[in-house]
Structures are given as structure tokens and as C-alpha cells.
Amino acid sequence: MNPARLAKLSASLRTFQPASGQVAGLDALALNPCPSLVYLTGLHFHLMERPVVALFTPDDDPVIILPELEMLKVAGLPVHAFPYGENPAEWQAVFRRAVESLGLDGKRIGVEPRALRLLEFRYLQAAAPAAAFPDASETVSRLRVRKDAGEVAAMRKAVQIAQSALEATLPSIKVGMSEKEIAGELVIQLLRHGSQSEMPFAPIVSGGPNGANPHAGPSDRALQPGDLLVIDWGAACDGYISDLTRTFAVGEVEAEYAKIHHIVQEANAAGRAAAKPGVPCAEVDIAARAVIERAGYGPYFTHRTGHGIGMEGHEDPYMRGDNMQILEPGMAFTVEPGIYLPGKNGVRIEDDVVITETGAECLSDMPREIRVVG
């Protein structure tokens, strides 16, 4: 359990006013196994057919509904546990007793729609039929969006692991290797260099025309001379992640491909330079996008400039041109402009940035210039 974070949550439940303009706060927060539950309690459960739900209120110790086989995880912790056995017919009654212990029927129980499954939600709804279940995403985001020194240190280490792993992978890349073979070697190197086994995402390795798809999965396509090779990868350390992208040349590439690589490199630098405390997230996107638009490739930059990182690969804040959320010290995010030419090649260069009291620190420093592999 993290008493400081739980205290902040309690204060947020009392004072938070939903974005809809309603003045009522939240009477409770319900979380199933997800990063927010780990953030508040340090408890790790995996999603399975047996539901796990924790209920947090402003004035009580947390209540947790869980399988009997998981009870050792909460032994000695300041929680009220409501365990259940293997018979699903008995689970609803346990949920009802847990909800009744906090008097939550008819109250406002906040949930995270991105994380809470229909499985858990139906048990909660049946246990508290008169309750409302508003979206509490903003409540939780406000707790997690500003990283403390320990969180930043874990992300910095995750960046170092990722960079070292890719540097160890690059010498093995040859013309004729498949994207899957490169991705497999990179995963091995990530583990060898210290990443947790549960990585933030499977590496994206895409060459030639596949690189024009920003989220292409590694395929059996073999690298060919003249390809650009996009590698988007990350590592996990102490529950926090890194998310990086570099684009390489497979031998000599056409002049236009070298040109768009340079443009994206400049856009990446412009986005990082725009990141400062007190600046809207939109300014980071606008600065990076302007470089690409001035060069005539605006239609080929098809996504936002970045997204928040921390315990998850995608979280607040988001670097979109319409997002006026103000950057504050401790906020961490990616800067990842790209140019994608359908049927030809693609380029993306991505770095991890954290806002400081006076500016921004780029956690990643792997060379961004075009490098030849193969």
C-alpha cells in the first residue's frame, strides 16, 4: 500500500468535479487489475476469469474482492478482504457483502472505462443497483500524471535498457533478414539488458513499404537494399516503461528517403524544444507538425506528435494540436513525428521527455541521424 497516494486519492474523491460540470464528487473508486491499482496499492493481479475488484472510499480502508487463492497477497495489509471460492454461483453474494460494508448502493462509484471489464462491472452493478458509475478517468489521471523522482528514475533506466538492447541488436541486422527475425533478436537483447519480461509492447520492426504503416507488426518480409527500417521498441523497469523509435537505412537509400528522414529529425527537435512547463500540450504538436508541413509532407504525418508514458505505454498527457492541457513538472511523454509514404517507405523518430521545473529533460539520447545497417 502507498499511504501518500491513497491520501491523495481520498482528497480527490472529496473535491473532484467531473468534467461534465456536475458538482458532486465521487463516493468511491472501483478498480480491477490495472496500472492504477498497482500505483495505489502495489498489488499485482492478472486479468482472468475470476474477478478482482478493489473499492476505495475517502474515509475507510480499501475493500478488495478476490479469489481465496490470492489471499496471501493481501495478508497483513490494511485492507478488508472479501474472498470467494471456485463456485461462480457464490460470487455475486460476496460482491454484495463488500459493497454493503461501505454503504455504496445509491452512491457514485467511479470507474476507469479503459480498464474495467464488463465482467467486473456487471457484478458491481448487480451489487449496487441504485448506484451511478461515472467515468473517473480524470480523477485517476490527476494522481498519476505528475511523476515523482523515483518514477522518473525508473523510466530513465528503462530508456537506458532499451537503447543498449537496440545497439546490441544492430550489428546482427543484414539484408535478407525478416522483420520477425530482427524483432526476435531485439526481444532477446531487451531481456539480456535488464528489461522486465512483461514489456510495454511488442517491438515494431517494419522495412520498406511496411514502414509506411505506423503500427505495422513484424512480418516475414525480408530486408532489401534501399529500404528504410523503422524500429519502435521499449523496455520496462520497476513497473515503468520506455517507448522509442529510430529509423535506419538499409544500405544506400533514394534521395527522397534521406530527405524525409532529415525532415522528421528536425520535427522531432522542434517538438522537444517546445516542451516546457506552462505550455499547452498542443504547442508540442504544432511545433513538430509545422516543420513537416513547411516541407510539403503534412498529409503524410497522420497521427498526434506524442502520448504520455509511465506505467502504461499510452496515458495522459497527449500531444495533440487541440489539447490545451498545460504541461507541468513531472509530466512524461513521447515526441514522435513521422512521415509515411504509402507503398514506399516511412520514417519515425521518437524520444521520451519529462517536464522539469525549468524546462524539459530528454531521457533518450540514442543518435537520431540516419544510420546504415545491413
The other form holds:
Number of protein chains: 2
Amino acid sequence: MNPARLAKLSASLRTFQPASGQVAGLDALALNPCPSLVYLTGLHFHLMERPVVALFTPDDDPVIILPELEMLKVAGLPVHAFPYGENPAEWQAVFRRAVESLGLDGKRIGVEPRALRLLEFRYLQAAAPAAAFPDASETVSRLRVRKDAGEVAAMRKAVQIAQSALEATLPSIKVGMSEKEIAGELVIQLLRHGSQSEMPFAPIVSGGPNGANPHAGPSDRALQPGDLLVIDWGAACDGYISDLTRTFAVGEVEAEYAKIHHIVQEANAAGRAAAKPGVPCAEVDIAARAVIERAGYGPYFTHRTGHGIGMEGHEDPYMRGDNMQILEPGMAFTVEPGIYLPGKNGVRIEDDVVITETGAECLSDMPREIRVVG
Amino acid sequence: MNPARLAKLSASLRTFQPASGQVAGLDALALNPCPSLVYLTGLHFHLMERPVVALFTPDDDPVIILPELEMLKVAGLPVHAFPYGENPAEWQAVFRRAVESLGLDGKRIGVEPRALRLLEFRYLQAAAPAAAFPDASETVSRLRVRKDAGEVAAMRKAVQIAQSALEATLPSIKVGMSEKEIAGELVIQLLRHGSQSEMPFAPIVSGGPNGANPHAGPSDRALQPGDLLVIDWGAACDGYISDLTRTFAVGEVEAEYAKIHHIVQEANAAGRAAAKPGVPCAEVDIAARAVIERAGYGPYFTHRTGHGIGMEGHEDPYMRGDNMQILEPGMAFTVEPGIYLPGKNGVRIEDDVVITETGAECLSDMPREIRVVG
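Can you swap the form predicted alone for the form predicted together with another copy of the chain?
Time for the whole complex; same chain goes first.
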């Protein structure tokens, strides 16, 4: 339980502003096992077929509905627990008692649609058939979006672990290795260098034409001379993550590939330089994108310039050309422009940045120039 | 795309039987990125803030709504793709066009509540406001629950990788090591022995009183002489997983701890012996539980005896005393009785079993007797 964060949540629930002209304020927030639950309570649960839901209200201790076999996790905590046994036929009644204990039927229960599954939602809805379930993602995001010093320290460590792990992996990368083999070695090095064993995401290791697919998973394709090699990886430390990308040359590469690498490197620098308090997220995207557009590769930069980062790999704020959210000190996000030439190669260079009172701190400092591997 | 599995799905949609007295049959199945989607199509997507939904109907090629930057994943496949750009304001219209292309408004669109998030569901619901969204989990589960020879082979490999990895880890376990350190070393060994880098779940490593919490995450607690040490771990291979548990003695342990270990070992054997085609899942649970109850520890075995296993760690069929589902050849599940003494220690012994034409094959064969580590 984090009393300071719970107090802030209570205030946010009272002042919640819905998207359109509805009543302001929320009577409760319902969370399933997800980063926001960890943020508020420190409680970790597996996301499984047994639903776990915590209900937060402005004035009462949180209520939590959970399997009996998880009860030790909440022992001694200031929560009202509603445990259920192994027979799913009994679960709905437990949800009903929990919702009734807070008098929530007919009330406004905020939810996070990105995290809440239909599983938990349908139990909640059946327990409170007259309740409304507005999207409270922004309310929760506002609490989490400005990282405090402890959170930034954890992210800084996660960046350092990631960088050391990739440096330790690079010497072992050879022509003929598969993307999967490289990814496996990188994960081992991440663990050796101190990452939590639950990785933030599986590393992307994409050579040659696979690199032109920004979200390709590692394949059995063997690394070939002349490939570009995109490595998008991260570590987790104290519950916070890093998310970086560097692109390498496997021996000598065609002139166009070296050129697009250079353009992306300049775009990355321009995006980082645009990051400061008081400017909208859009400016970071526009600054990075302008470099790539001026070089004639605009159509090959097919995604936004970055996303927020913290407990999750993708969270607010998003660096999109249409996002007018204003950057504030403590906001942390990636800057990751790319150029993707279908059927040929791809380049992406990604850093993790935190807005400070006067500008931005780049947490990552691994060389961005094209380096030869293999 | 897996045409044979898609053909079976089409037949299942036509014959879908709802829980209560509603109309039979489904007009479509909607899946987000999840194991069932991989099972039917081989397609992997990150689960993120950008919604991805595939719609399967009995007669048409699948429709898939996805970000433009994921389009390479479906290039050349027999699917109708509805890509969207980076601005969320445009996504709803793309969902509407996709749903309209199949004429699904007002129809019955099955969903998997355990996987589908409110994010995807609300886009679907707004795109087809007159549609019904019945729970189709059982329909999909029926397709997946009987594993074919290729699937069993992958699970067998995942078991072997897990066993070799733990054997390689055991010599390094010493008094004074933290649970987290042991878990880190085990994950490294899992990767060295060939597990996919995306683990099925983070290993549970619980010493002493932590072992009395069946779902504890690894902590900073240092291993102490006299502890029992529960290790619940698994590997992933070719998209299929293993899930095993063994309990060790850290040096000499109190007589009661050795005794409960022996009881659990007998309960595990009884559960495995009860597994055969034609009997209900309940019999496996009852057989294992009877051993523990006879020994007077019934109240300390606080969970069901096992769960199905395959692409997921928890799936059908579940070994619960009230589950009358009949075991059939190809069904795969865990047998994992335990005894948990709050504040003291816990024991769990877990194996992976596949039902055959005549009985059951236990995929795991690592010694189950209490072994001393540290």
C-alpha cells in the first residue's frame, strides 16, 4: 500500500472530468492485476483465469476480490478482502458482496480498458448492473506520468543494465547466427547484468529485410554480410523498465543503408533536442520527423516518434504529431525514429529521456553511430 | 494461417451451444492477440495500447484490424486487413468498416473474456452496437484441448529443457542466496538449455515461510538451513510450455517437513495414477486430495490439483473436485498437490501429464524424493 499515492488517487476520483458532458467525479476505480495496481498498492498477482479486482473509493480502505490462495499477499494490509474458493460458480456472489460493501451499484466506477479484461468486467457489471464504467485511464495516467526521483533512479539503473548487457553480447554476434540465438544470448546477458527475471518485453533482433518490419519477432534467419541489424531491447529494475534500440552493420553495408542510418541518427538527436518542459509532445515527433522528411524518407518512417515509459513499455505520454499534451518535469519517454525499406533493411535508434525542470536528461548514452558487428 | 484448424473453427461456430436457452450458433469469433489467435493463424502481436482484433466467420477469410506498422505480418496471407494509422481518433471508423464488411452488426460475435480487454471490446461494441457478444471460451477451448502429436512433442521438449536447466542450477544453490538470485540463475539456465526467451512465467522460488504462499514471487529473503525450498518453473519451446515444481530441503529439516514432503509425493503419485481417458477431471483431484486428507493435512491443501497446459500455463481442463469434464486422449495438464503450513513452510510437487488412448504419459521424470541443496 502506498498511502501518498492512494491519497492522490482519492483527490483525482473526486475531480474526474468525463470526456463528454456527463457528471464529473468517480465513485470508485476498479483495477485488475496491472501496473497501476502495483503503483498504488505494491500488490502483484498473476493475470489468470481467476479474476482479481481491487476497488478504490475516495473515503474507504480499498476492497479486493481475490482467490483464497492469494490471501497471504494481503495479510495485515489495510484492505477489505473478499476471498473466493476454487469453484467458479461461487465467484459472482463474492463480487456482488464486495460491490455491495461499498454501495457501488448505480454509481460511477472508473476502469482502465487497456488492462481490464472482459473477464473481470463482466463480473463487475453483473455485480453492479446499474453502475456506469467510464474510462478512467487518463485519471490514473496523470498520477503515474510524472516520475519521482526514486522512479527515475530505477529507470536509470534499468538503462545501465540494458546497455552493459548489449555491450557484453556484441562480441559474440557472428555472421550465420540466427536472430533467435542472438536474442537468447542477449537475454542471458540482461539477467547476468542484473535485470529482473521478468523482462519488460522480448528483445527484437531483426536482420536484413526483417528489420524493415518494426515489430518483427526474432526468427531463424541467419545473419548475412551486408545486413543491417536492429536490436530493440530493455531491462527491468525495481519494477521500472528501459527500452532502447541500436542498429548495427554486419560487415560492410550498401551506401544507402549507411545513409539512412545517418539520417535516423540525426532524427533521434533532433527529437531529443526538442524535448523540454512546456512544449507539446507533438514537437518531439515533428522535430524528428522533419529530418527524415527533408531527406526524402518520410513515407518510410511509419510510426510515431516515441511512447511513455516507466512501469510499462508503452504508456503516456505519446510522441505523436497530433498530441498536444504538454511535457512536464518527470515525464519519461522514448525517442525512436526509424526508416524501414520494405524487403531490404530497417534502421531505428531509440533512447530513453526524462523531462527535467530546465530541459531533458537522456538516460541512455550508448554510442549511436553505426558500429560493425559479425 | 492454419487451414485445418480454421475449418474446425468454422464447424464449431455453426454448432455453438450457449449456456442458457438462447439461439445456437455463432456468426463470428473475435480474438485479440492471445494464444488462440496464434493457434488459428500463427500471428503474434504485442498486447499494447493499439488494439488488434481478428474476426473469424464460418464462410469468409478472416478479417483483421491492426496498426499499419504491423501490416508486414499479414502480407500475402488470406486475410482481409483493415489497417489504421497512429491517431486513435481514426480507429473507431476502421473497426466499423471491418465489422460492416462482414455484416456483423446485430449478429452473434463470440469472445474470449479471459483474453479480450475492454479496450478491444469497446471498439467492437461501438462498431456493432446491436450485436451480442456471448462467451465462446469453451468453443475455442474444445479446439485446443486435445493436443496433436506435434504439440505433445513441443511440450515434451519444454519439459526436458526445464528439467536440465534446474539440474544445472541446483549445484549453485547455497545457504544465504536470495530467492531472486536463485530465480535469476535458473532463468539463465533455462535459456542456455534452449527455452524461448519469452518465458511461460517467472519462476517461483520460495524458501521457508514464503513457500507457504503458493503464488509468492521470489523475494530478497536469504535461504536458511532447515528451510524447505519450493521451485515452480517452466520452459517454452515451439510455442508450448512446461510447468513443474519440486521441493528441496536446505540441509537437515524438521521431521514434520520431511513428513509433509512424503505425503505430497504420494498425493502426486495418486493424482497421476488416476489420470486416464474416460474419467472425469474430478477423479484426479479427489485421488490426490484423499492422500493429504487421510494424513490430516486436508485444510492445508488450499488449491485445485492441477490445470490444463499447452500454449498457456493455465487452460482447460482443470483438475477440480467439482469438474465433471471427461478426460480424453491428447488432454494435457499438471498434477500439483501441495501442503502449506502458514508461517512455516510449504511443499508442492508438480508434473505434466498427457492423456493417451490407454492411460496417461507423464512428460516429466525428474526425481520427486526430497533432495538436499545448499
